[in-house]
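Single chain ahead, written as structure tokens, the form predicted on its own.
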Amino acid sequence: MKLISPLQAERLKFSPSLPALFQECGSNVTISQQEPLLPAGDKDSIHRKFPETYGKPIITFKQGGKSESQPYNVGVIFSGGQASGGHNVISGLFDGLKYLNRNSKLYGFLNGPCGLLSDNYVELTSEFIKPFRNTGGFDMIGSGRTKLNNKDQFDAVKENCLNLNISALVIIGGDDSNTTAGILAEYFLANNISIQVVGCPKTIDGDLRNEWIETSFGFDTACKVYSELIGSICRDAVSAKKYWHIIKLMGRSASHIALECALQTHANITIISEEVENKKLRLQTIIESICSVIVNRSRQGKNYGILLVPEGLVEFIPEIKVLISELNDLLAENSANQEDIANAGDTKELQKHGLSQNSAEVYLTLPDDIRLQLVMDRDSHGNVQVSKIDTEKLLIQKISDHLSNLKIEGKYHDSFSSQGHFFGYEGRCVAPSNFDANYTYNLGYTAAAMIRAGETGYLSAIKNLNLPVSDWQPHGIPISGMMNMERRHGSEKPVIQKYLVDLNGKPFNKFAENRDNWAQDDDYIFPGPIQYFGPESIADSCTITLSLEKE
């Protein structure tokens, strides 16, 4: 038998709680339809793309009949990057299906969407699932980033599901993966294929959320992990008193992680990308603001500090955002331009290859390694891979250059010593916090309830997450109602709209009220590691962000 750690052995004993409705009647519930959910924008375009599922209602649940249901054959995949709690989604889905009928079967397609295409699967039995309950990672069945985006692929998914007599497919993923779930549901309905599709909201970045989805799973655990690490560095900084620590955090499209970690640790400086975009702050303005704090702390004898920055910052800085947009379009049209742009030595040469004069000038002000990172590697959507851009190194170099100029002017008298960090993968596969363990189990259980109710094209969701689990309210959100149009590979594509930090929201206002004091004072908080046992106020707590939003 494979050895496991003492903590893992204890976590296997953890039994997730259920809301009152599920405690009373399990997953054998019926639906109550609420108001239709329409997209906030691009309504005509979304309607044309999703004629079968457009305008579906939000659904809630009520007690159903007590008779045993028919057995269900259901498929499930992980799609995209890992997030703590994924195994509990499958556990909740499995238990919910078995509650409906003990002969129900759950098939896990291996390594994400490619398993669906290649018919590579395993039947998930009670014994198979048991050692994965309450554990981190997606290693139960693996994940992948294969994109399902054409009819041939959809036909293959249909054939492989029908061969197993699968009548429902559950996709556990982020905004892109659940966009695919919506497209797949539309395809099945349009072709009179009786396969339901249900999604579950996953991403540690926290941007798959809105009025109806209070948080995505994995966000709570990741923020607690990063905040523990940041708190330890804060303690080190105030002990050694000699380094500025520049810490890049996960979060390409939104700064939710950076904001939550700032609230948990009181780091001296935290850059919020959405504020940068809103105020149209240029890179030099950001650098000058950071250096102002460094100089003021230096005058107090504090030649150290903590700076938090989201990984996607560069895409929010106006002049770099324009540059990236131009590069994305140019390279989508002709990837051969990569070498030419990377090797260009002046503005005129860059303009010859398609950049505007302003973007060419911005490009040339960046360090050589940052230029290469902007040009060379693209993601599956044809966009720059911001996680590979060393934003922390870019800031360190720009800060160093500006402080050197201030020193020449006699306005700064210390030496700037820095340490760069990137906290990313450290937070993706941790054993889920009690919050995420309960939340994900209930997302899977809710997916089973939606399958029981015959719904398709929906995302599994839970309301009242700041309250005890018994007061949580499961519901279903139509995927098409959360869509907008985004530019991908040089053209407009439908995708679930990302939720950015609300600059008028309570979490940001709490941060804004305190950041000047945090900048000058050593008001650090040391959250410590995730607590799985002990007082509910510690072990079962949710994020500060969620608590503030639900006040």
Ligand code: FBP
The other form holds:
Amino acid sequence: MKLISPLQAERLKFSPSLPALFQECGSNVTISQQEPLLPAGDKDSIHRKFPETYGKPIITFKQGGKSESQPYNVGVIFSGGQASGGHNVISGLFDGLKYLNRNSKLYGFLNGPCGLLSDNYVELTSEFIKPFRNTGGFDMIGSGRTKLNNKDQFDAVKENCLNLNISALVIIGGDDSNTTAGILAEYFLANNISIQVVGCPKTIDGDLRNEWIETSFGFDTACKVYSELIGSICRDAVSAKKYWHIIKLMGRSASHIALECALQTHANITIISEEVENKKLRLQTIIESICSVIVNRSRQGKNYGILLVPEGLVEFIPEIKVLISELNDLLAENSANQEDIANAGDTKELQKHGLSQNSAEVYLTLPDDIRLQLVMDRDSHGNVQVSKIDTEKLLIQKISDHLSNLKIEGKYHDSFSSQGHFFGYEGRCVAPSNFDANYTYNLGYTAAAMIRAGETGYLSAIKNLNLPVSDWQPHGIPISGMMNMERRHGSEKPVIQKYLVDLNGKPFNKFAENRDNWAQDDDYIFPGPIQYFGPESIADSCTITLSLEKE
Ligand code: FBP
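The structure above corresponds to the form predicted on its own; please provide the structure of the form predicted together with this ligand.
Now the complete complex, all chains and molecules, led by this one.
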């Protein structure tokens, strides 16, 4: 038998809690239809793209009849980056389907959407799933980032599902993957293919969220892991009193993770990309405001501190955003060559290769390795891989330069010593917190209930997540109702709108009210590691973001 740690062994025994409704009748529920959910904008365009699923109602559940339901054959995939709790979505889905009929079958397609295309699958039996219950990671069936976006792919999915008599597909993914779930549901309905499609909201980034989806799974666990690490670094900083720690936190676009970690730890400075964009703060302005905190703290004898930086920052700094967009266009159209731009030594030469004068000047102010990352690290569409840019190193370099100038001017008298960190992958596959373990299990269980109800083009969701699990309310949200039109790769596409930090929202306000104090005082909080056992107030807590938003 494979050796597992004592914690793993205890964690396997964890039995996720169920909301009152599922406790009473399992997944054998019927639905009550609520108001139709229409998209907030672009109604006509979205109606044209989703004639079959447009205007579907939000659904809630009530006790079903006693009769045993038919057996279901269901397929499931993970799509995109890992997020703690994925295995419990599958466990909940499996248990929900077996509750409906013990002859139901669940097939896991391997390594994400590409497994659906290549018919690469495994049957998920009770024995197969058992060792993965309450564990982190997506290794039960793997994940991937292949995009399903054309008719040939949709037909391959249909073929491979029908060969296994699969009548429902569950897609566990973020905003893009659930957009695909909506498009696939529409395609199947329009072509009389009887395969239901149900999505589940996953991403540590916390940006698949709206009025109906209170949070995406994995956000809770990831923030708890990062906050533990940040708390430990705060303690080290205040003990050693010699370093500024510049910590980049995962979250490709939105700054929810950075904001939550700031609320959990009271780090001295946290940059929120959405505020940078809103106030049109240039890189130099950001650097000057960071340095003013460093100088003030140094005057109080505190030549140390912690700065949190969201991973996606550079794309929100106005002049860098323009530069990235120009580079994307030039390199995607192949009208410029990566090496030519990388080797260009002055603005004239850069302009010759297609950059505007402003962007050429901005480009030349960046450190060499950042320039190379901007030009050479491209994704398959030719776009800059923003998540691979060493933003923490960029800031360290710029802060050092500015402080040296202040020193020459006699305004700063210390020496700046820094440590750069990136917290990302270490937070995505940890054994899910109790919150995520319960949430994900119930998302899977709700997906089974939605399959039982015969619904398609829906996202599995749960309301009242700040309350005890018994008060949680499972429901289904029509994906077409969450769409808006966005320009992607040169044309207007329907996509689920990404939720960025709301600068009028309670979590940001709480941060904004306190940040001046956190900058000057050592008001650090040390959340410590995730607790799986012990007092509910510790082991079952949800994020500060969620509790403030639901206040
Ligand atoms: P998803 O949106 O697919 O869940 O992924 C989010 C994320 O973890 C980002 O925070 C990060 O920028 C990115 O994935 C990293 O991607 P990769 O795993 O491909 O390196």
